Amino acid sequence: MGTRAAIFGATGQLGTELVKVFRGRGDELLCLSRADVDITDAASVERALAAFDPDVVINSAAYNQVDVAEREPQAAFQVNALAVRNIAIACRQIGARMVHYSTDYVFDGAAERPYTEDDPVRPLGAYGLSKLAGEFAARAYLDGVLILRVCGVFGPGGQRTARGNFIETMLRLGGSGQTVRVVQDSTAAPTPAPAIAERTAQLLDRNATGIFHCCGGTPITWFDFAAMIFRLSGLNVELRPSTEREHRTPARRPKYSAMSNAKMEAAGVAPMPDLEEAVSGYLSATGRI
């Protein structure tokens, strides 16, 4: 008999690859949306869990607009944080998992090496600050949490949703004939949301609880990840870099943001799949190429 899991954000870009690995399991689904249930209001979260008794929540649904995050950090912290405090404690209640989605915005980015789960944690702006607080809601009030913190997530339900991902931004602006100017001085690992998602289920197999890194195998400047967008597009794009000073954003970003898997990895879980190969089976699957 499968797993009833509950999914919040299941339309989501993490959330649709979500429902995708958890129903070919043959779990039993709640697929939550915002338009479902509004998860900054604990009495409705309290009363979609209860009725649906799952043996695992997991919690995909997150503010993530890290500039308008400065001048909206209250909305941000709602969604990030409290909400995660409202999930955690109907877990508590049903006696169900928890899983809670993180970032590598929690790091400042000076290491200048991948990041492990036991570095210390210094986020540079209101976004990287929210989800850091949303981590500490999860284990303040749940014991047996598990958290990934993951980092530039692309899947192909990035077409359908608003915010898109870094390489629907790279195409659109690579079809406008414009010059396509990418910084060149910030490191990160994109992550492919599929991966993510099956990560996430051979987690809960093995009953890990904690931080877990599961980001991209591949650090990559923001400006080499365009160049390899637009090659394996096949798109012919004037490609110039330039960097965090001349491309001033509100928000402060980690300048090297990768991730170490290797926690993930020592649990016997599968390392992630070459960042090319997962770009390339994007395109593919958006019928790109």
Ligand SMILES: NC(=O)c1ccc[n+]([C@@H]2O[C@H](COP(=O)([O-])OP(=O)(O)OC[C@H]3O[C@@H](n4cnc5c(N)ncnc54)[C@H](OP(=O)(O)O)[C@@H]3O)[C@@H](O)[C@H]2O)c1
Contents of the next structure:
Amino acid sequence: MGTRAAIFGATGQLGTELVKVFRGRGDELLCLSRADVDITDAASVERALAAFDPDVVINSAAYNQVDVAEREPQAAFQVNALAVRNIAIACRQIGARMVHYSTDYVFDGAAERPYTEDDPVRPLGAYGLSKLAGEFAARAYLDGVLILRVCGVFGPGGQRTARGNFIETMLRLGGSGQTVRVVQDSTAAPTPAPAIAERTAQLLDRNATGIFHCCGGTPITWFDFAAMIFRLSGLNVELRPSTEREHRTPARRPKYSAMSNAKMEAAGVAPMPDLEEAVSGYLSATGRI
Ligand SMILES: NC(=O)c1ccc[n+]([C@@H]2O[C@H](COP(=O)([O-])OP(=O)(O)OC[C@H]3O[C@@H](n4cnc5c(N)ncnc54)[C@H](OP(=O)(O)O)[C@@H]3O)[C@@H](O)[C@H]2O)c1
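What would the structure be for the form predicted in complex with this ligand, rather than the form predicted on its own?
Expanding to the full complex; the earlier chain stays at the top.
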């Protein structure tokens, strides 16, 4: 008999891929968008989960507007921390396992090598702080929660979500004919959403619990990532390097936020795909090449 899985954030970039992967495994799914259940409403969360009685609850819903969060930190906390508590409490009531996603923004970016799960956390702003509080909220109410920290997510669903992703932003700017400036002094490890969804299933199959880093295997500056996107999409764009100092944003961001996947791989999970292959896959899935 397949697993019964409830997925919050089912229409987001990652949620779309989770639905594909878990449906492909023959699991019985309850796919919830914000229109179905607002996770900040504890009673709605509890009602939906009690009625479906899932074995596992996967929360890919989040407040992801890093800069806006500096203006409205309460909104970020409502979704990324207090609503995670709502879900964890409901999971405990029905005895369901919980999977939750966090971020590289729990780190301050001072490292010069990929962060491990044992590295100390120090978020630099409201978004990172709210996501870190979400990690604590899930673990406060459940012993066996599985948390995957991801970074710079890109999935084909981002072509139609309000927030999109870095590839969509680059394709839009690049297609407008203007010179595109991208920061060269900030390094991350962009992560393909389809690979996160597959690794989530693999970790669940291994009964993994605790925090796992699950990010693209290639640390790369945002400038180099933009150059890769333009090269692979065949767009001829005038791309210029910029710096965080020139490109001030309301939120501070970690300068270096690649994370090591070693713990996940040691658990027997497949290494993350090559970044170029993942970007080509994205461009092809969204009809760009
Ligand atoms: N995107 C990134 O670059 C990135 C980086 C690091 C970590 N992460 C983490 O990765 C996970 C997946 O992110 P993603 O890229 O898939 O994000 P996404 O595409 O923005 O999807 C998030 C989903 O959550 C929904 N949502 C927001 N508030 C909600 C609420 N109150 N109740 C119910 N649903 C709500 C959104 O619905 P609406 O569209 O209606 O708002 C959206 O469908 C999140 O935990 C995120 O924090 C993402």
